[in-house]
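Consider the single chain below, provided in structure tokens and representing the form predicted alone.
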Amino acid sequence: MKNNNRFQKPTLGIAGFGAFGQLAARHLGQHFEITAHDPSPSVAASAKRLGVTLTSLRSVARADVILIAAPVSSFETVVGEIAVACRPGALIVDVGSVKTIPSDIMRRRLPSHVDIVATHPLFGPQSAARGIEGLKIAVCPIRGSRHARLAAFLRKALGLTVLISTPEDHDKDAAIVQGLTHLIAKVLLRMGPLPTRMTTKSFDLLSEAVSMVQHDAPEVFEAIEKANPYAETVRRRFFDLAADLSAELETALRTPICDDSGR
């Protein structure tokens, strides 16, 4: 006789199946039945390899948990489409690099019968290449109380280090942590090719950091620098301090070096 009480996995719908949507599917496949939506036909092979069913955004929005991995440029449109189709009691989570503006969009556009948690995995496909255990994820409660259960799942099932934050505090830190990393990486890449043989350990670490972000989609840098309300202040301060340092160095180079006799 067929057992109708067998445990059924909860459903997860991923809106946006680019690099991070695929990374999420690799680590969440054993915990959820996954469907995904992405307008690009190029993701079909990856979806098949990961056992993910590609479907419409309306169908994805009917899942128990909806993961929004859409770029900033289409984020509000995607949220609006999810809003008209999501079921009461659904948990909606985003994974963008910026939290203040997306959190406000989700709070305004999504119906009151869903819970909302804004998250930012502080890693990507490059830094997660050897696994995600021990890596960090920011969790920002927006609506409802299920952020605690989500945080527990992320810790226990995925081995992540969970950092509870507000969207504003997240963005203040991210403007420095991500903003400066990507700015420095872009400058160094323009100076390339960089040395690979005659290097120090500190330079090797710097080169490793550059390699982790150099293949990020352009939308990531755009989100970090344009959508983060604190990024411009950090960026201007960084360049101002760099200019001050350059001026100090120019002054030092023009100053004669005296010998021991003071001449």
Second form
2 protein chains.
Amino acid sequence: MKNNNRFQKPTLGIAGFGAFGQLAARHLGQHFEITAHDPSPSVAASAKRLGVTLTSLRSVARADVILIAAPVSSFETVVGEIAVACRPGALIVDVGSVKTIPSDIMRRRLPSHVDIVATHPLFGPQSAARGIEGLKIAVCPIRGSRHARLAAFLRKALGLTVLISTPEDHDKDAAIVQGLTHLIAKVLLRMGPLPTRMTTKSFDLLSEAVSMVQHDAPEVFEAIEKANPYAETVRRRFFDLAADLSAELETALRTPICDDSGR
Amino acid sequence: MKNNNRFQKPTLGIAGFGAFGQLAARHLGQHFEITAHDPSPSVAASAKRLGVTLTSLRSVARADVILIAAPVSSFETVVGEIAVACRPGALIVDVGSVKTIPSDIMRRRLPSHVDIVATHPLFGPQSAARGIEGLKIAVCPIRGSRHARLAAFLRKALGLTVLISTPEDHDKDAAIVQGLTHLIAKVLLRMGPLPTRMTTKSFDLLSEAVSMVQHDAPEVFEAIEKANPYAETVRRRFFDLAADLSAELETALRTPICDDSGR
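Could you please show the structure of the form predicted in complex with another copy of the chain, as a counterpart to the form predicted alone just displayed?
In what comes next, the whole complex appears, and the chain from above leads the way.
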């Protein structure tokens, strides 16, 4: 966003170059000079293909805009390292599936001279396969006022639908939206191979939903279920309601099918 | 299918003029002279709009082709009445969501001088709202050889995708396809209003699947869960797997999110 030289692109440092960091690089390459850091050496080929320079986290942290795309498990460590290296006036943006705890960490650990915006692109590599235009992204202003400029960039340059929210409101909805999708997908995958021929339209939709999340990294499920403070309540409610329905059906369906019910 | 007079359409008698009987009349009106019977007087307006003559079940049962679209609860009574009135050479077709038990009833109760085909259109008024072309229908030959001619009619005249099956194979798949869709929809509806703004593509698919079945008649859910001999096993397996996952999550998620896991 910040550009000290009108002939030079601003620099973007991506901390965590997994599936999402790479997706971001693919769509931001024409707007930024990108460097990235990842603890795994296996990302080298992807970085080369995307024209991204791999470097140390310390070096990535000196960019104009820093995108944190690290898993929840290493998030606080990464933020801590960025905190000691980032430059005054930098914009720091995260992209995780949960927002309350990461936002608290960023607010607490990052120096007051940087701006912070927490975001959650409501899509992954799977749903972005045919382009990201029209897809949704949640944007939560945390510190500073550059969230408005970021939102305009996301809308105009990337064509995203921006949903301004707070970390808490985001997590309440995400606990249902992502929590339930992943729970249902996990149960259905355990049922074994699902029919693909003798299917209804509604079942096809269900199968498509399952196939969209079944290849998500385990970290995504962990983040959703473990790091979202509202996930446990939603999960318990879902399992309780399933158990209630199960019990009701066992009782109700014991009565015979008959012709004289008058229904 | 049978036409005694080249200048006259064959007659079609619809036994049960609910949502599905009416949908059938809408799509078959140009191919047949249609009469229908329904115990409820509330269908009169729909019949008039569709140009269908309402009459007694006995009279409906004298048509060239008889379509049984009665609920599971009155199915055997309706078949019994058709059995005493139907004419030799008639083709009798049912359209319920389950096939094993209704096929047995038709085979047992209907006279040997009629042909029988059990079908299950894998769609309802909701999914047929934008036309039925390309939608699926399961066709199970029960008695006689006219299933081939019926399948050709369904393909060519109505544009349906015909899936030839047996009642047992149909019910095994339907127990998963329809059973799980309805179970998941019921649990999700009990969760209360679902988010519509901050959503992912996979959750939108899930919501769409729920909305497609939520207005289905209670008889549909009853037929699927009660009259499909494979439904109970599928249902128990789903609820057992949900309970297993619930227990696993309660244990696994008790371990803290940490930075030194080495993942």
